[in-house]
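To begin, one chain is listed below as structure tokens, in the form predicted alone.
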Amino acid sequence: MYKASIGITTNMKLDATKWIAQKSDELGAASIWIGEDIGIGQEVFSLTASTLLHSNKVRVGTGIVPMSVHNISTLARAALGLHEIARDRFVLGIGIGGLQDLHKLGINLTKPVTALREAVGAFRKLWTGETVTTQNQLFELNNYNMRNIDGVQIPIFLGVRGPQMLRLSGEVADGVILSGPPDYLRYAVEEIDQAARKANRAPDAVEKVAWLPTIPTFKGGKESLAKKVVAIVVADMPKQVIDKLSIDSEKINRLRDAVAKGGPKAGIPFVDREMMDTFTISGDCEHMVDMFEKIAQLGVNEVVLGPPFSGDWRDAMTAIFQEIMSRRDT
């Protein structure tokens, strides 16, 4: 049985993220994943600490923090502090960052897989008290030691997309946060499992979390928002992901061209039901839970609900979790 979780971002209001943290156990959520919108809204580690403190049982993870905009020693110390707040409930989710964000920041990485691999290794060494010296395109450490640390194990999840990154996750990560259409998710799970086996790891040792944009279109939720999100997602999607899809490439190209010329709103007329079901989980309560179940059948352990949220999203979220739980009881 798949686990159902909640996704929030730093760009959400404090009263909304606080409500989710306080209600998470009552709803039956397994985790709360916190995505960082670079330079927008709440500070990601403050929000993570608040979420841990306002919840009791739920796992809380960053999903993700882009390595490209943070100092690695700061990330290591922040993760250790969050682990101290809630011991077994914190997960560090890291990645490189979205294509659009990196482009805006003028960041061009030629060896992102190597950098992320070295980051995972550096974190694990630092948390066990080792002194680390390493340098790559993303960070540099020179005889750095965190001091006064007894040695801890903090789960590391990677937010990745491309084939090399997926294989890296299978080799070294505790889990992976995936985003993309079902055709791609099926491929991604296979790549991760195969890489895990080659690294003499059990495929089940790598948790697979699927986080797609989820937009309820009941309880006042707007279908136009779902279509706008599809436009944004398609515009930012790497070619290697699009190449895995069975959807008509001409439809994708028309949408991408419209967004390039006029922004996400210009892409709305090009989004149909097939595209909405391909790139988001949206619709009424029953349809959304049907989609969760289909995604779980691809080999995913956990499916994330939200964001974005619109309308009476609190009631919609409650209804969706109630539907999930009622199906488990039958």
Given for the second form:
Amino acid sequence: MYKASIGITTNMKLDATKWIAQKSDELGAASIWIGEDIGIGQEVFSLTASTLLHSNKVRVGTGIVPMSVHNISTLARAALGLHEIARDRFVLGIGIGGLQDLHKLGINLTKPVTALREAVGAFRKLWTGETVTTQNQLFELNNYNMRNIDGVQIPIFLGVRGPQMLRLSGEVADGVILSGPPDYLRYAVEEIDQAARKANRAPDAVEKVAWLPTIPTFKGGKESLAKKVVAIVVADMPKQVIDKLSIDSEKINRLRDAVAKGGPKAGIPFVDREMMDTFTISGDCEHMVDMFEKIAQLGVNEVVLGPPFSGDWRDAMTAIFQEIMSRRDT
Amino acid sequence: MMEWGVAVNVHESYQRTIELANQVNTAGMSYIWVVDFPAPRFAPAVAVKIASMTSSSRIGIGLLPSLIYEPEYVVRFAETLTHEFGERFDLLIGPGDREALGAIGKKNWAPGKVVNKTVDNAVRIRHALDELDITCPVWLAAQGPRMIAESKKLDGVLLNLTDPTMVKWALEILHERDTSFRVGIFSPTKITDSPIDPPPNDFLYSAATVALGASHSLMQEFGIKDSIQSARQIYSNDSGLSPNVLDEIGLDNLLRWGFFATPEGLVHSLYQLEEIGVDTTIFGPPISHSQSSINLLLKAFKNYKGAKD
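Counterpart to the form predicted alone, namely the form predicted together with the partner chain:
So here's everything in the complex, that chain up top.
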């Protein structure tokens, strides 16, 4: 049985994130994943602390924070504090950060997989009180330790996409946060499981969380928003992901051309139901829960209901979780 | 009346931090001061927890080293905290501990540049908070004359000084100041029952840490340049604080860098400092490690408050 979770981002208003944290246990959410919109909205670790304090049972994870915009010591120290506030409900979700963000910061990252592998190793050593010295393109530690801490184990999830990163997740991560169409998710899960086996790990030792754009088109949610999101997602999607899709490439190209010329709105007429079901989880309540189940069948453990939130999204979220729970009861 | 506060989140356990914060809040002290790097826990997250369980004390956050945190980031967590818990927060911006920053890859330490960056960051934070219409005082951590003088651009200065003659020297650099401008000190503190107790090592090491960071001008002014410089050399040779470092600085000198006192002695010192213009005292490590020392501090606070009332 798959777990259903909620995704929020730092760009959301406090009253929205607080409502979600307070309602999460009642809704039956397994986790709340908090994505950091770089430089926008609430500060990610304060928001995470607040989310933990407004909830009782739900797991709360960053999903994800880009390593490129934080010093590694800040991430390690934030995770330790949140782990202690959470009493074992906290998960550190990290990624490298987008290429554009890296360029802006003047970071030329030619070995991102190595950097992320070393980061995971460094975190685990620091949290057991070890002194760490390491240097790569992303961070540097020289005889650094966190001083007088009791050893703790904090799960590390990686937000990854490419094949090498997927394999790295299978080797070293406690979980992975994936985003992409069902064909890609199937491929990603296989890659991760295979890498886990090669590393003598059980494939289910790596939790797989799928976070796709979810747009209810009921309770005031509009189909046009779902179509616009598809247009944005398709326009930004790397070729390596597009190539793995069974969807007609002509249709994809027409949509990409339209967005390139006129922006996301211009792409809306080129988005059909197949595309919506490929790139988003959208529709009425029953259809969305059907999609959750389909995605879970790809080997994913947890599916996230996340932004963009529009219309009467609180009611829509409640209805979706009620539908998920009622199907479980029967 | 002078504002009192206790530094938490130093190197004590998380549970101890929470207990301390509760005690400080219940006692009615003005500040719970949540320190940041190189403390093992990120201060804003700990501040969220403390704010959620306290109501009366203000919460100071920092020192936030300017080489780690960009102004925009600091503004974002100040905004997040304030929106959730109200205008209960103060920020302390400073250069930070040079050696500790080197350990996390922050080695860009041309002294003049760091001072410029720190002041610039603090001013930008202050302006951004103003624009957001958030009242969140920004303090500058200072010990050298330039930082002390520059602190007038902010809401307050937190001096890493305790000795009244040194504090007086710093206040002369500030010269005239707005009535709203706060002058605070951050002092290694150990309160004891008996005035004849020899200072324990935890106090001496904390005092030595501050002394070793003394600015050039301060050392010159107070004739401690030779002993501090030679202690720094020993620190470097011994790869850290050692009895030799303490010996080199000397007991009399070390006692100038913090409070090692009985409750009565502490109150007497604070009266002196208050008289020369100190508004706020934050009691720093090692006091957070010792409940008996905290109990004596609370007793001193009660006496001080009683006398003032």
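Whichever C-alpha set is largest while still superposing within 1.5 Å between the two forms counts as the rigid core. A quick note: this is a predicted structure, and the numbers were derived from the prediction, not measured. Positions refer to the first chain, counted from 1.
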| item | value |
| --- | --- |
| Threshold 2 Å Cα movement between the two forms for A122, core superposed | no |
| CA of D257, rigid core aligned, shift of 2 Å or more between the two forms | yes |
